[in-house]
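One chain comes next, on its own, written as structure tokens: the form predicted on its own.
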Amino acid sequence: MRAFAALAAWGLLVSASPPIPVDDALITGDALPASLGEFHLLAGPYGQKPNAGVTPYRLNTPLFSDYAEKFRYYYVPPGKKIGWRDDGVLDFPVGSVLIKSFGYPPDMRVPAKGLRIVETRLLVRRASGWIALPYVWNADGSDAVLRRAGMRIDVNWTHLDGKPRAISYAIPNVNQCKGCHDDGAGGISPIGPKARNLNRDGQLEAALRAGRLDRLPAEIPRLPVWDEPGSASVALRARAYLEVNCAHCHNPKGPANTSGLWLNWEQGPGPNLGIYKRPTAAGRGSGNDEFAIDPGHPERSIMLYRMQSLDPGIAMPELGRASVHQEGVALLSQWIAAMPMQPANQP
């Protein structure tokens, strides 16, 4: 509902479009902008305004990042389609530009007041791949800058609670970019845009109409949203949320698949799962605990004790955030406390 709240006075900001078409030329060359204004995919303050054929989108459920707000869009070049895959991340064409900015207003209780963005990243498909360009914004807001190499800056804003928080907020390098981009054989790839976690508010009903999408099938998969009890049953969402913060490494082909820990959609139950599995290498990140998911037993389950941390020789995921996601510790600890024991382990 916050987030809704962000983007509805966001959306308030949209209406008119610059006149200056999106760079096309740019998108597919060989160049690397030194500031993101010179693609003019977004335009007016801090980017707040989308360029012509640039389109918002929302996630059914989304990466944490750190309690930042996040606001996307996609870019299809005149006369492309994307494709659609029944998995996976939808087949954007060459040319086409998925787009994320991250920013925090001074009170999460009112998002939408005086929200300033930080950073906007760009993952540009050309010919020769994906390549990520993270951009940090200037302090008056009229550009951003090229930083491939990160950067941290000093953010602070008053919770949810009231409460004062203050973290030092990390920008990924493009190297850190492709810890959970990588596509398994050398490259990056998009990892949000699946038509499961597209599948809300008639976004791709809307991408078919506008031609931007080239067909939908009768039936549209869906994910969960974590945060929406309605949406569907605590496993499901708890399964959802795994799937979009932790899955991009822990699948059987993902940069975690020797662990043997698999926590994309499509796993079914069991050890693979992380129920009763022993850990393979994880060394004082187990916590001195036996298992990732110890049925009934949240607090000694290995996957919430590195959720829990910000050691960066414990902490998962490794990057990305430099805070506890408390929501979704609380769901997961919710999930792990209803699954039902086996006997052998009952007491």
Second form
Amino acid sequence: MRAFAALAAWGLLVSASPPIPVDDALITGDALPASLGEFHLLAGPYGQKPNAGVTPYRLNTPLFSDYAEKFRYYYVPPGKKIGWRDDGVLDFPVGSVLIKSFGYPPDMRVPAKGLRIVETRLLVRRASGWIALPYVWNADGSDAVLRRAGMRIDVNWTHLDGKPRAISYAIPNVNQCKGCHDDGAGGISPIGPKARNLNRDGQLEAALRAGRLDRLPAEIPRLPVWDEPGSASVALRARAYLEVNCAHCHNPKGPANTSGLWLNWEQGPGPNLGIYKRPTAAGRGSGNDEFAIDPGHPERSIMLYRMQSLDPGIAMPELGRASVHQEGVALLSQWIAAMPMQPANQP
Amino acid sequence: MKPIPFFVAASLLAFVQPALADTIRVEPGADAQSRLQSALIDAKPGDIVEIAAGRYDLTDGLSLDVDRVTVKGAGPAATILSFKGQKGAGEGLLVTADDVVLQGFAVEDSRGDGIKSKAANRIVYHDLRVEWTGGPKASNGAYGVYPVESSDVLIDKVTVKGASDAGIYVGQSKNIIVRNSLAMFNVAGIEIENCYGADVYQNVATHNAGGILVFDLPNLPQKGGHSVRIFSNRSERNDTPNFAPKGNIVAGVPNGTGVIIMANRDVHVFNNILGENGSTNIFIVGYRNSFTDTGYNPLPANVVIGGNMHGRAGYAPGPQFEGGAEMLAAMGSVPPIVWDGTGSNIRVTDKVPTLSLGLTDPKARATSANPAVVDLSQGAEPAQLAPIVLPQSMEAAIR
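Please supply the coordinates for the form predicted in complex with its partner chain, as a counterpart to the form predicted on its own shown previously.
Next comes the full complex, and the chain you just saw is listed first.
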């Protein structure tokens, strides 16, 4: 693909000129930069080359985003450190940026070939709190433009099964960013970079060594890898999947708290986890079923019905899903099928 | 893949201007989604987002997260936000900010709920229409207007048609007024659920399955609903067969019910006009499903019924009304007021027969019922509930 040749050419060019450092003043200022390039966080076509101080990271269990390939980076300003937290998201200092690029290769069986980045989302930590900035890449990958109102882009690829896929990919508007990143107190907060989800590949230890993390306890919690059977039991991997894909809304303080369905990692078993829980405001999302989770019966559990729908009035999660995550559905089906029935709680 | 056009976000200029209250006007036409959503994002506290008359074909849900913004159309017949082509989001319009006023527009055919507001205190819904234009269908969205988890809610002059759950639904909120509104062809016309303090008056609920519902459900952050007054409404001719998807609590609402009170306390129903409801005009019940929530009370208490005008009722009990057919056969019609027999302090002074099913447990089936016409008019006159008073700013916003 053309992008490769361009990448090589660009690489020669940038190696010849001194790198421009990340613009810390822009990060901590009041402006909403119209283009991503102004930050100097990423370089190269489609921002595939992180600047000095911008560190890639991976998560044990990531959010499903319509099979997009995702590239995550964090930036912490010089002289500052991330504060350790056992629970919740690590404490990123003012001036930090979390960066996530979303892209698709033409053929997912060959993911490295011809990848095209669609958008890059920033979460920027200012003194007043986090702000979300969605940037959409232009056609030649030279820069990305701020689109606070979001937009839709037609995306197509050859899927892992060799079949063509086409979706209307939704770039969220800033309110929708908050819809997931709601901190429960009127502001927004990162979701992914919790210690337990970052604990892989020696990432946390490396951050400590590089002076970007203030400390690391002896025992570091670890979230299972949802699709690695060796990492934990089906039940724990299912809970990890729910924690990452659902709990940002479905927790006692989140945007979906009024449903009474709370799927966060800490939630104990019972109706609030969905077990024999009747719908509150699901409407036709109930699919004529009685319970969010009907133990032993994935085929009549509302949770799975909603995960397998693409209708906006039914589909869960509500945002950022124009495809059914078949592998996620399979995992949760396996979990619910094996769940012991509790006759005492049945109607 | 299509090339991505290069946009220059002109709206960003708004951020360098001084913070003066402003009117942001949006006209119909191409790219309405982006222009309307941009206006809702760029609005500053105190601003008015004015949506000109016309039809807006939207592809995604809209949302507002700025306090003290008024979203104003040219009237519910003139400014139409159509979500027929909606591809994403669980509702047509979502409000998550305080002191917002919504008035003078219509939301049509949203895939999920029509207008939802969550944790949006002092919200005003005024002169609005939410409608599923294909008539009552199970594939319609659940709620028409849906304020939840809010303090001080005013719903005035709102019309909702075709909701597959409740037309006007207020959930887990405090201090609420619903008035001068019209709910028709919904499963439930107006529903107050898990709320503390609501006045519902001068509304018309007709051609729904159930007209006006006051419910309380377990396992939710706010429960123990209480202090609700239902007065001076017309809940008549609720004759649409219940079309709610099973599993939802309203799927159990019998076709043709005027008012249902379930598991609430201190509910006063007075001076309403009720009639042509095939199951019954007023139905007082406990919560019938099993539950494990130890903090939940499934029984009705301190329910006061008086001064209502009753037309014909109970002539065609819905299939959801367990035992209804037997009552019809035995008595010629189901009495206009039916109580399952559970709970405490149920007082009825309407001059029509009240039937008690004589149950002691709301979960018991009607086959174990011991139905009898009862006199619940005895005892001392209960104290009146205080009227709901909303902050003056809310009433002023619609004057």
